[in-house]
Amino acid sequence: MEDSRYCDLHIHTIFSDGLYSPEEVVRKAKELGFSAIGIADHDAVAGIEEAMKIGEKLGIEIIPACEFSCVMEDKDIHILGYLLDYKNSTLKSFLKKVQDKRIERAEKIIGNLSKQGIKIELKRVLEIAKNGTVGRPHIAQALLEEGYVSNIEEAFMKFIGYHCPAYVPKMEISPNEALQLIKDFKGIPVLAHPISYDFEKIIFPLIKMGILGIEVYHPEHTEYHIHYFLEIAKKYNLLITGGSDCHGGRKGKLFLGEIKLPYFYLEDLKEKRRQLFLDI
């Protein structure tokens, strides 16, 4: 019998620059008949345990996952570590010194757009972000707020987009370091949106550097781009994820429900974790 399971490995909450609260997250993908989802916050795992609890509620199987910020070449990276142990004090020790490290960023970010006249304050791009990783997305709403742009995109384009006037490079860590990182937490290293990048330069590098995954279905990616990434995926025996990225809209695109991933190839994330780590 044919499975009719689907799941969207790649969503985004409160606890990093997502406006959707884990149990909104939920219960949003039970609306829309989804077996499993991952959350995949940026560089924090702290709401995993909420949407575990009602997912076990609504029947949702939550994958936990965070999305790991790394440098290659001067450019950010995304890598996703899959199925990690979210609740090692060792991981999350890690965490709170990138998300330490990512408010010094907002500092440094705030006082370069001061420099240009810019006034925007840090309490308040703090209170944009709540309780969660402060990012980008959060100087961005602070500039619309006041009306220094009219939508968050020209926040990026105009200020603190790569290699505009405001822009702060984030906390270096290597993609083998965030490999290492996530292997160490038995979890599943995966490239994230490969389209957000010169991929053909850094797909070759990462897979020598023991990268497992690609995600290879996301709503950036073309017919084009998925047919050439499962090639390389068929090709290097990588894992297939993917994912909406969804933000709860904040950038202007929901995404939530225009990615459904046939549920075998989260059987075969969880598979190569078996193999990987026996003791599980």
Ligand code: AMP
The other form holds:
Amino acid sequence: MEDSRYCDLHIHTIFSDGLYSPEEVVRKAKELGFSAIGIADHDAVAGIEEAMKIGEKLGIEIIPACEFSCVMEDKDIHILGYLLDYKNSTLKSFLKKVQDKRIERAEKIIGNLSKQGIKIELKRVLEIAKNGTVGRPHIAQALLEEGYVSNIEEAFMKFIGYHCPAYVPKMEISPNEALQLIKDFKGIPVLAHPISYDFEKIIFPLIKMGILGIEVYHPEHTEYHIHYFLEIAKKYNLLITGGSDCHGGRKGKLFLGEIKLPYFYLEDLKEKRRQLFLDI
Ligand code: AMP
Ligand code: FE
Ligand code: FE
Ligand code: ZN
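Output block for the form predicted in complex with ligand AMP, input the form predicted alone:
So here's everything in the complex, that chain up top.
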């Protein structure tokens, strides 16, 4: 019989810049009929345990993941690490360092904004971020609250986007470092939303560096992109993944439920993990 199960391997929670708690994400995914979901916060694994607990109760499989930010060719590159050992204390302390640096960065961005007469408080940004990885979306929200912008997108356009004067880059880790980290913690590295990247400058070099999968299915991809990335996956023997990249409405739309990835892709991912790291 045909396997009708489906999954969404890319979801954010309040542990980075998503609006839902892990429990809310799991409940909503269950209502939408998903068999498995990937909790993939930016530079964080702290939401996974809560998701696992509630997942077990509701009978929905939780795939541990982390969306690592790295820099290449002066561009922010997102690499997903799937099925990594999220309980590993070395990984947790590395991510703690990244998160502390992100707080320092938020402070610098706020300082730059203040030079332009834009006053928001770090305290408020940290409150918005709750205990999660602090990012520009939280600064955007503070700008919105103070009435400096009328939506999140405008905050990125006017104040905190890459080309804006207040912009400050994150702690730089290279894709090679991210790939090594993911390998060290027994995860499978997958390039997130490849539509964001140039093939010659970014995607192809990453394939040569050892990325093992590509996120073919993503809400920003048209049929054309899906076809294009499927061809790339075939040509370079890459795993195929997909997810909604749901931020719980922070990006204007919910996205959860938009991508229903057939479960066999997840089986391929797990099989690869078994082949590479024989202990599970
Ligand atoms: P950061 O990691 O702090 O540099 O923030 C990057 C995050 O901001 C991305 O992962 C997105 O979630 C969000 N983001 C980036 N650009 C935009 C935009 N133009 N509008 C809304 N959200 C954005
Ligand atoms: Fe995000
Ligand atoms: Fe991303
Ligand atoms: Zn994401």
